[in-house]
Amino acid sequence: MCGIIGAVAESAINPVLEGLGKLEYRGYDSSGISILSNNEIQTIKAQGKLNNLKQRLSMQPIEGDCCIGHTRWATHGKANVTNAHPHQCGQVSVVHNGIIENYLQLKQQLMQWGHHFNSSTDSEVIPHLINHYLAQQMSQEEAIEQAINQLKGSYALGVLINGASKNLYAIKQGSPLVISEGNNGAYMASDAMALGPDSGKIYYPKDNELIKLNTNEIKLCSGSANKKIHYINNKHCVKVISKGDYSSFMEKEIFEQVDLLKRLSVNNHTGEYSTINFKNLNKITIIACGTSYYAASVAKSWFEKYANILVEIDIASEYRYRSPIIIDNELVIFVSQSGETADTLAALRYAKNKNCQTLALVNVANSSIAREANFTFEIFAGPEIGVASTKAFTCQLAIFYKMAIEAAKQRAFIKNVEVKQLALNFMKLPYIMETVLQRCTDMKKIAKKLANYSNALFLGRGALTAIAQEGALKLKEISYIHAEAYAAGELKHGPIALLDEHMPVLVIAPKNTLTDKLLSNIQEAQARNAPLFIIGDSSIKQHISLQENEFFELPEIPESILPIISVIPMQLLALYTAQILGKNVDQPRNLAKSVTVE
């Protein structure tokens, strides 16, 4: 989950710091750099946000043309300067993204050899191992390879070794890594987003390929042999990403959804989706984590309702550990915004070993999951900087909806006129969404009232249960208010015990086939004196007395696209509640954007 970057370039610290700024969404517990300056590795680290590191560097400026940097999301050891990366031993400094599972055994062995450790991290064993083998007169490449052979777990490493050759090495196992050659130097990073605008050529290393970067060359090292790297053209266009006039990236990304949906409704990718033979499928399994899992839950309802396909959804971190039953003609879909989610990637490899058809639904076309799946559909959300996902979620839903339309066509489960209506409903999406966003001031009033509570209960029915779950997740992610969500019919099967005047209940209640059922659940909550907040159709006011700051009105919405529209008020509610409480909505505590460790 950490972000790593390295550069061999004139004034290498500048592209490293710029890259760390773009990688800070991967972790902001601490940061640090190591730079080769005057034939000596100098390491500077700071606790907290990247600005703290920049402040330290402004007081002790250093120059060099070989530099590595790291922004940390803590796994082993507290978030402090001692545990911050890079970790250094002798002439070796290392930045690491991943987890070394056998670090305790390695640490004990190194201590027996006379090594002394400063940090509580798993990562510090790596420079000690490399330095140990260098002391045995091994070459730099041999020392790194010997050390790597001792490691169990996942890693992407940047290794800086002091010496006349000024070498920077990069290697990975199960964690993302990209190598780049630009006009002004050579770079390695855990994410292509960190690369500079001159990075015209990129290379995605395979596991345990050792890459050497210096001022003269970028080489793929295999033992004592050097092989030329074959680059691909970099379609990734590095843009200046800013908040513009918005208060946060999250707010900007919420309002960007209208234009994104307009593009998706205009750009017809139906031909792309027809590459999947839905007609002969016996089952679809959708694997995801967090927000992506709730998108999968909605997709399940669409595929089953409109195409009559059996759909199972699974949490990526659990899938391969429960011995799932694989059947003939099964398609397994893997959903990940980053395309690097470690649990989802591991589940993909498990499914491939079982000879399943695999499909990646990702926001990064060159990501690990995209490269390894049989088919890849991109969601076209663009860079999402806010840690709490918003526009990626709606774009995932949009692509799933279009896939469901294609499946409905192929399987002819519903009439052609109904399939056409589903497509027409999709065309209406961005315009209805724009109407909802124009009422954002109404949501600010609700958020002001909700911010007075420490807990909240979210309710929905049918496909909107997943939207209630996503709404609860967003609220707790960025406001730290404890929130849980249930299918409304489950209220009386346990959660109703929580209801009193201190437990607000938020209900998604648009007009649909389940509205009457939902009304009885609302009345059950109201009878227990629970503060009530409704996101729904105005007709519900005929049955329940609500104040202005307790009701957010939705326009008339076709039932098929209700889940995509209904999540917008949820996102706004979380955003405004967190802002009222003074929270950092873009970088919530303990969270990172891309979960690249198990």
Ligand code: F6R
The other form holds:
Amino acid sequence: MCGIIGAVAESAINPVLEGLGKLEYRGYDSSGISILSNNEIQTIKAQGKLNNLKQRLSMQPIEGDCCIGHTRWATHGKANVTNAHPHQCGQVSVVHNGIIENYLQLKQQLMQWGHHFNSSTDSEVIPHLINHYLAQQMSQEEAIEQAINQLKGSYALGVLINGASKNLYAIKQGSPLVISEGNNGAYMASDAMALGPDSGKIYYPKDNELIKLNTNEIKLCSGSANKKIHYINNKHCVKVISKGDYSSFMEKEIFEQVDLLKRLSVNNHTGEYSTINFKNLNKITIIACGTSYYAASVAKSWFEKYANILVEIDIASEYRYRSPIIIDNELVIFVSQSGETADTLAALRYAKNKNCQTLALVNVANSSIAREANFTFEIFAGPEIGVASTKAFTCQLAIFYKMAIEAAKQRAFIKNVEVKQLALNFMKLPYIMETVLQRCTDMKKIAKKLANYSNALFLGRGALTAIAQEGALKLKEISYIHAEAYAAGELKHGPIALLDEHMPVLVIAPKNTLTDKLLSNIQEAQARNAPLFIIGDSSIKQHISLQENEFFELPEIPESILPIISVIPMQLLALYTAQILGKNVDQPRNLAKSVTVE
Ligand code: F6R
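Next up, can you give the form predicted in complex with the ligand of this protein, since the form predicted alone came first?
Below is the entire complex, every chain and molecule, led by the chain shown above.
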């Protein structure tokens, strides 16, 4: 992951620091900048959050018109100042996002040539290699190209060279990178969202296109030297996102879901979904990671139940390395909030190589996954800043729900009147969600109790198993309480051995066709003294006595939209538990929003 940014502009440090703030979602282990000031490269770094770097810079202000910056998510080497980027060798300073797989061989070779290394990162070999080739009288462009020819792995690089002319270079292989020409400068970044207001025009370079940025021009060097850069408009450049009166972005994003779903329920994108010929499909495969994978899991249940389509789901990092069986008329859907997840992108490329029809479901419109898939549907969640995904999940589900309705229509598997009912349920969705969110104080009481435990077991059935999994993921991500989720029927096949008074069991038990089955599972847990937390229908209380800090009541919810509503209490529970434990819910430890490394 990591975020990189560079600017050639007056007071270049300002857009770089602003951009680093917007890139912090990619990693916040350390940050640093290099700036060309008085014909010298000055590098300043700090461990931890960007604020630490800003504090250092406020004591030591530097001016210059060529600057690169980095925010780190540690892969090779601990999160300390020495391993922070930029890495410098002589007159070359480099910021890197990605992984250099053959760095050890390169490091050994460079050490034999007399180079001395400071950090334990893979990235430090890059400035050393460039410096090595510069010392052999190569031009700056040649030296960079020679160096990158040696690299195996993925990278997006910003390279600052202090030479006769002041140049900033950008190049990528497999990792995201965007270039921008503004009225007052030239910029590069990992993500268009990081670019400031002076970045109306952007360009996404192809792999291994070397781009030179200086005060006069932005130029494609190397093989494509005579090619013109074709810019597109930057949709992200003017948006400033604040958390308003909310305590965190995560809380804001949870409460935003009602409005987002209202918009999705009135916007009729169904026309768009009819571009897919569901009638002739033999199979849908859905590929994703993390929360997006749980959305895929819910989608599978809808496509199967309402449209009778065979659906297979897989985790991207597994799909790309097994030998998936691809059949005729198969649609492969890739779900990704960021549109940059390295494993999902690699799986997409794999499927395209096998001539599959590919569809991307993304939140970031110009992302790599969106650009590379045959078709793209946006989920319209707006920028999601909290590292733990919330609103993107419900918007992914909403789009899948609409697609399932379209599939049901085309395949005529259920009656017309049932299709209409599904659509009607969708219209009710935001209003029921609003009712659930209004009960948030009830969830605070439950969170207070749950915060006393170190482990938890979450149970659901049917499509709600994926919601239990998503709830467990949210809880462990931001509160660091260990939580696992199971299909409730699996309880007695193993996990029941864990149950005692120290292992709380949380059950999603709304009123649906499986409520009676869940009741037996709840009783099995209670018989083993496990503290119980139930998110469900009030009828449960006739069977089991529960305190008010053990029960969250769900209103009556049509079964088809249950997964979208049931996740709301899970998100609230994770949020409040983490807050009670004093954790940083927007930037949980070790995580990054965009996972651009394998
Ligand atoms: C969990 C979370 C992650 C992401 C996963 C995939 O809260 O945010 O599990 O869902 O890293 O990311 P995208 O959807 O961007 O591909």
